[in-house]
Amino acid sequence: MKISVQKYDPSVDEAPYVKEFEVEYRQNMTLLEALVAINDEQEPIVFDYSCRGRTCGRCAMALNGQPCLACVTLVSENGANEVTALPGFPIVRDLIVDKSMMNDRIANIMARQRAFPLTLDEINAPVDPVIYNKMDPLEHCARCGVCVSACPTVQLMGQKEYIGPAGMLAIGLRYYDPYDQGDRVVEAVQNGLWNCIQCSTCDEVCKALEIDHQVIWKDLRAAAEARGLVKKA
């Protein structure tokens, strides 16, 4: 099987240049698997894993242009295997990006906001089974930057004007958090809710399967039309 994998030192090369790579297929081979073995027998190539299993999101890269997580994506034995850092990030070498712009920003989304602190009574109360069910799924976004690099919206305006999917599903975490005190309906829309094309693209390329983006777009569009802070034409 023929794999051509992304190689970019920037110490020494003046641009990302491609290798090509013959590894031994086997049935259901994944993407992970194959880099490991020219890795380990071949030649060394940077790029990262862990948990092999979508739930670290560190191995995340592009297969034929497609941003995938290496660890669950199938190689194809007779088609093309173009392997290729994550775009949209910047590369730091070979197969691994840059993604401290994007983590930086979820982290200061996930940090709780609270005007006083939390008291015993609201830690021991039950939490509505229908509140749980919404942010539960939400739990197993490993912020791999896939849907973010994916992104028809991100890839035309930047990560600056809209913060992407995976951002706001943090804002949508919060929304839902019971706990938690801050306005992230109007956090939602200065971080460019109404920028969402709504294709659905996140959805189909995140294997966090248990998220449905839309669901949580719909309810933060919904809040924030019921308070008028829609995107005037």
The other form holds:
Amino acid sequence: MKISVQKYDPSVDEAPYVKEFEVEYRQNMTLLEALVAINDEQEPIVFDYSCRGRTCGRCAMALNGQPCLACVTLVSENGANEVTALPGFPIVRDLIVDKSMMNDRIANIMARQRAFPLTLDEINAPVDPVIYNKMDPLEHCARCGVCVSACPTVQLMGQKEYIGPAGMLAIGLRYYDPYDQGDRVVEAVQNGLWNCIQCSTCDEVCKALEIDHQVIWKDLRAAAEARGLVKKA
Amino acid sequence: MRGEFGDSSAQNGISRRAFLEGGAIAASMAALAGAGLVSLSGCSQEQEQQGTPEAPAVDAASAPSYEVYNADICIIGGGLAGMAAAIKAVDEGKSVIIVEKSNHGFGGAMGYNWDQFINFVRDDLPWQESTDFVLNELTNQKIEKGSYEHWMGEDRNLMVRYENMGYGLLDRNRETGEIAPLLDFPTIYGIYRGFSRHQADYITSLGIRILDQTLASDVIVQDGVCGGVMGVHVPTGTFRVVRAKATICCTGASAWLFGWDTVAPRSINSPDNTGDIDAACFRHGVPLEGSEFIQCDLINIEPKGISCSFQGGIGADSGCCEYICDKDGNYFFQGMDYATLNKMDFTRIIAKNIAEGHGTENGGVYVDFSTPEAFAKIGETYIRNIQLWKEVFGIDVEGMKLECGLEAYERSGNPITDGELMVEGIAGLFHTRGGGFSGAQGGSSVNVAPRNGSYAVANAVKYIEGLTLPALDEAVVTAEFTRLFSLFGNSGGKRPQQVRRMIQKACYQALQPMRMTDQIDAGIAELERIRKEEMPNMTLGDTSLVYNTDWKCAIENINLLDLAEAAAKAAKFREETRGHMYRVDFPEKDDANWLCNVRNFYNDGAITCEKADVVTV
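Shown: the form predicted alone; wanted: the form predicted in complex with the partner chain:
Okay, now the whole complex, with that chain kicking things off.
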């Protein structure tokens, strides 16, 4: 099987370049397996991974231009396998990108806003099951950045104008969260809620299969509209 | 941005924020020159070979530079123990730095965004009457008592603790929205849907200083006193020194040494779990205890790319017993009282079956999901992976016989500590999994780790009261700097990745739950051969200082080899069957001879074993 891998050491190289490798194919071979095989048996290629099961988000990169998680993406025995760093993020080395800006923004959003600590009675009280069923799947977001990389709005406007699906999902999680007391609707609009074109690319690339991004966007938009927080033409 | 320097104007004195003490510090170069460290160039190998030299980033002709950070308490490892430790330090008004190998929030098992089962002892029963998760016949009772009594009353309630760190809604009935614990007894409570990354967000919001992507390679020890930690910032290759009055090791298990398939050992552990500080303590002369013990789960071993990872994998536990069969279709649990089987017995029975020749091609058993009744028993954690398997691999688990193997999700083999978790012989260094703490269980748990982290810091706070750190001995720093950078100087040997696979495979031979003496002997012999023949000239395939994973792998290999050899020898030493493992030629538990722990000693590169009494109160 042929596979080409983007290499780049910004401390010395002028620009990223591509190197071709031949790897012995096996059934159900993941991109991560192919990369480990090259790095083990041929020459160093720099990449990161941890969980091997789409939950840590560390192996986000692109195969044939498509952002993906290497651990749950299959390579093609006879087709093209062109591996590049996750598009839209600064490259640190080969297939490692710097996601700290995205991660820091999400962490800041995710910190719950609340005036007083929760008591055991409050935690044990029933919650609206509709809210629970909407909020719960969002816990599985791995913050891998695949959706942000694939998002056409982010590509067009940048992460400042639209935080990207992962960040907006974090806002959505705290918007649903019955214990959170922050104004998450303002936060959503501030972070580009109305710039999202609702194209569903995030839903297509996300491997946390229980997440339906469009439901979140609709709920946030309805809440923003109810408060008159709509974008002026 | 995390990992940046602090306010360099805050030069001296103890502030609540940790600060950068100074920039480049000159150190003796004699040692570096002696180590054959000629040129550590920032240029690529190709350019070097073409004879286009770049200005060397590190050179024998110039002083090595390193960054120095300063805090009251340094925490190594930003997982569940480390975060609880950091919070306790902040609560106590101490300045704190966390050193984390990966990106903060993404490292180790904590960095898997998985559905953690939160369970805790609810009552304030005396410690020895409690149903604590680590208490067994070999547990270090002084540590257990101290740690157990550290959180009493409302402090015990992890649910309240975690919810106030921003955890989402814990498990609820999907129709009524009522809270839905799996365990709700007077003594114990347990509930699903704990996602620990919320805790990392909480730590971020507290403004705690985090030096992430930093491999802690050694502790600073001067005259038997620990003064912090040293290591490398991987993205830049910068050597870092963190000075601290107390240092807390929270680095988790080290099961990355447990075999190798195609992307991982036969373990759920993370590539970060290489036991670096355990090995550093061992080299400083601290014995390790419990090296022979592991904790196992049963999880898919095909498809290989997601094997032994319950994040994406599918497995079984004792709730599925009656549907587990061997390669001949023998359902060997049937007829047993599997409702009362604990995890150790569950694992050992499977190991025995495999060891007796009934294992599958890949050394496992089958979980037979061919009936709806069996499939209905599939564990909560695996349900979300059914659809993933269909979508990615085109495999429908429902109705199939799934090949599963025993993977080590935990292992012990940690430096011995006193009852307050201070490492024996190194004052000021605390370890949240002190040797013998987990006894035959072979590891801590997501529910005990935070308590130990908090307990260690509570003890550290008492220890540092009125303490002044002696001046930094630059020879200590230079020695570690030289040890790490001299790895660039080797040539003609195997790359670190190749050496790593050898260590992992040899370690598995000896440490697998199916313990066979000839296999153990072969594993030990191979590890000794690797030490002698492969390690001295292990050669990096990459000369850059920027995110050099060959270098990182080489540094970790030194640690993994020490731990692997200690584990293999302890496995051989314990001539009985206990805990999760089944020893073929000693098939019975032997309390008369083995109601004790095993300690590893390290003398001039030779690793030996001795029996040690269980520490009692």
